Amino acid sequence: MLNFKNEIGTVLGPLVEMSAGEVESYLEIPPDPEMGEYAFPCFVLSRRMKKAPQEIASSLALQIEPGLLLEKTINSGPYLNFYVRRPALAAGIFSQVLEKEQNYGFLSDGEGQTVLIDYSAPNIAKPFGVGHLRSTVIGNSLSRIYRALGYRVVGINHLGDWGTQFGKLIVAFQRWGEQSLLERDPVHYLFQLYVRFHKEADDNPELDDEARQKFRELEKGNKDALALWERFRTLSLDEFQRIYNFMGISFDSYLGESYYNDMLEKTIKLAQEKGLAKESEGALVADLEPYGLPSCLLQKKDGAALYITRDLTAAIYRYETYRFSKLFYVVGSEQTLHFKQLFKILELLGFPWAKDCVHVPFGLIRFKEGRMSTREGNVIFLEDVLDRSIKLARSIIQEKNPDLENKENASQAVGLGAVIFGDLVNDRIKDVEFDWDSVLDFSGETAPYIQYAHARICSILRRAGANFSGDLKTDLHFFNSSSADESAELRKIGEAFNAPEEEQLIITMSRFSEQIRRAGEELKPSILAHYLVNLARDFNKFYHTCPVLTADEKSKTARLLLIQGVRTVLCNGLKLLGIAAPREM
């Protein structure tokens, strides 16, 4: 309904000495549909106009004339309530749906700008646990949302492929490793060796010293250490790629921590030149206490770099390579301090783009059994979760629709969708308690609920058959108009809607673009997830109240066009969440 908001801003702006954009920023959606589509709170004008908000609203309501989309304006206490012309709104929606189809609702806000999104970032030689789910699906959805907003998006998988843990793995493999087991199931086998190393190190602390020595050899380019590390990395990345492909997730860059190893010296030198890196007991420290942050190590006394040094180097490389407008780090909230330090150091190094680096934090996935620990081997594997969800989906589909031809495809779409949506529907800031019952609940605010609405619409459109082509020029003959003006034809369709359920469905559909924009601005896919639940709910109310295929020809054609628009929005919205929209299930 962005055009309607624009019209309100244009009409109201000059009357209250605001820009159209400023007016739009204050518009609210009333709690009751009877109160109009948008409301403007006149409290914000009270001090400047030196009048009571109610008095301001009453006066402004008399000054505002109806427009192309604006049907009327009334005051409701201290609010100005705006009502849209439903036929004109419906005509505009149908026109855009028919024109844009799979791009309906998408915007061009970010045209000419580049956004980098750093997400997923699993550690090499460790299997995908459920703990990787949040960064992966939130980052994937934000990437899709920002593309829908017109930005050039670069998805970055900053692999955890460097650090002391690889010294531990090399020691473990050289002591206990077996080539045949590594070939059979590389990532899980390396994970088992990693867990064994920590158990053995509890009784033999010298193992930790040996691991640190092996990592120093790796940093210095020891051929044997590098060969093992490269093998671990390749085998792990192949396994990760298999899971990403299964989930429909892709990246534009897989540059991990190791890529920046040869650039670290330049970063350290810059920090020294700026007077930021100061020596302390042989190590280099960035003093951040004057800025209300703890100081942090940039380089150990043995010359080894730290995680934050690699992140600094990566950020500089990314700006030099992409000239980004924004760089988003989709990383858990437990790393909040790390990113505050990172961004402050970038600022102190003199990079003006430091202000465009944004941490997108999210809560933990918590387990009833306790917190997950890769060292102890207490991990629920993501692939096990997905497999179990798909099996449950298959059993439900078999029960409800035993004659469905493509049960496997539908089961995968529904099972994957249930897990992904089960994460994204939550406000990312909040912790999510993981348990099988909540993840695999197929009722209520879930992906299967939305997917089923989409499949039901597809079924209706199939049954309409030759009587409905979905092509505007072909289907408008039911309205017996001789006008060649397509917009006039569309307005006549809009006038055919008079049931409250039809009108509410049109209103909800019209909010798609602004929900995409809001999800992008607030960096919360949950906004879009809840919107799609509401749209599916409004469709189901319409479906149970307004017959489609048995209605008279004009109503039937209008309603078919309406639900085709709903289908398009559901499909496009699910796609932005990284979820498939099956046509049958």
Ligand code: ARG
Contents of the next structure:
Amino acid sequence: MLNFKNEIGTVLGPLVEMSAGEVESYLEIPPDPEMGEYAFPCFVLSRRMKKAPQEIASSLALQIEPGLLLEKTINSGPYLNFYVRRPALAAGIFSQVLEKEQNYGFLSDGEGQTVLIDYSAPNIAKPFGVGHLRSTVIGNSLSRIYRALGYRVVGINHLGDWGTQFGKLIVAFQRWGEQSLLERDPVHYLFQLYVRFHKEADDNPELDDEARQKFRELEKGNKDALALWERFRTLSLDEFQRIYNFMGISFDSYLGESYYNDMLEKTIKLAQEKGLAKESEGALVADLEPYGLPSCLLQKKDGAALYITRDLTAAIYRYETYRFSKLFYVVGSEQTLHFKQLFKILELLGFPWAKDCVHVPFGLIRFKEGRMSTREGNVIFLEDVLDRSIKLARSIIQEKNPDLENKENASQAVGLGAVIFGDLVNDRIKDVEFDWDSVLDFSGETAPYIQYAHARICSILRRAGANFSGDLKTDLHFFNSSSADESAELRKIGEAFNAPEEEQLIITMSRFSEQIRRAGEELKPSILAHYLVNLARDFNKFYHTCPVLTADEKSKTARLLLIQGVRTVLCNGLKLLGIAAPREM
Ligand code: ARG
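Next up, the form predicted together with the named molecule. The previous block was the form predicted alone.
All chains and molecules follow, beginning with the one already shown.
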């Protein structure tokens, strides 16, 4: 058995008058591997033992003998730190990899809880610009991370499919539009119309009045206006979905802003009943000044609802539908005030779950061309960014590995991976300066660097050939079929490790689950991104000094198992970032 927590419980329990299970429930994972693999916080004992936790820790440390699995126990302040024997640690990883494979490292912290993630949410009839890239890749990664933590995750794409821009588009299309052009390339064409509208409206302000009028007609359910809106929406959505598919992203719900139109009145009523919505010159306003926030418009003079009214309604609907334990909004930091107001109003409306709504903000993304703005027309299209990245990846791969069979597969994985990782590796709150050379640098802190380490391991495993299938179950029997006790067998293999590079690699690997947990708790995929860079780096150092295929038989087997484990962590970790790990590149 390689259950370290259980072992600690069994050893420590009798000394502190606890059951093994109780001890286990208190065990923590120290932030730094230097402090061992597990820690027991002795302050939970101080009342019962009537002693200071430091004192308890130091006396317990002396009483615990090393064992088969535990190498040493050291007190550190109020904590008792447990160090697992390296061979056993390696064996523990191997047996877990064996058991869980593509789920290796995943946890069940969130069992029975539902988390909603509101992300991507592009605006229909405006192009999917790189501005939405960040929300999309961060939200996708957080969804995967929370699933790996055992939560039920509902990914929601709150499409921007309602609002005055539709009045503008309808006017523009009715004046200048051409069916054939719309059909050929809907998203770009609608965008051109949108830009043209703004240009013409500069000289001819009546256009704006006309657009407002059109939007009012739309809100009243005018058939022609609705038919056009529907058409724009469907065509744009198809286009977005094509891009999501290409990126391997899917949503559980596409309920956009328009979905809530019929429920808005109920929200407004509730706000009035609670005395929150006050009339001001015909409009309805929520006075948030007592709470240190600017007041906020809930309904315009003409009766039109606003972005925030739809968000209030959506939040209530979501709680009623899903009973979420958390609702995350992955939206740029320029909307921080909006979410402060939203959450405050929900709280004032008396919803206790308002405290479970969380804004997950992020900074801007900048290309050399400057910040994009939809109105001006100097927009950078996400698709162009992806195409460019894949093209660059293709030429690098062509140069590095001209004989590679499936170049297209690798180019896509590397090109997409570079863009996604180039975003995620940054602390999300900071602005990102996007630089092609650095995101595609095979030796930098990049996706290609990690993917390359992964592909390299796959190639070693392939070359190990018939003697090593890469399937641990088979391989264990291959090197010693006489042993019935798998974990003893694994521990024996673990004893073959003696190089510091091997030890470092084992330690880094052993931290995987903890990094997933931290990335989830802090809502920062960057934690996982950095971890994977470190793991790939540790692997490269290892491979530099420790030959695998040419090592003696005992080391070779151990090292093959070791890199098989590293491969699994790299692959699973990349998946949590939304990045593919090709086997060859
Ligand atoms: N469509 C909005 C925008 O592009 C983002 C929507 C975010 N989600 C939300 N529930 N407000 O700015």
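Positions refer to the first chain, counted from 1. By rigid core we mean the largest C-alpha set that fits within 1.5 Å across both forms. Note that the structure is predicted; figures quoted are calculated from it, not measured.
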**Complete:** Two rigid segments pivot between these two forms; hinge position among L306, S555, P87, L62 reads P87
**Prompt:** Smaller rigid part versus larger: rotation angle between these two forms, in whole degrees?
**Reply:** 32
**Request:** Once both forms sit on the same core, give the Cα displacement of M18 between these two forms in angstrom.
**Result:** 13.6
**Item:** Distance moved by the P33 C-alpha between these two forms (core-aligned, Å)
**Value:** 7.2
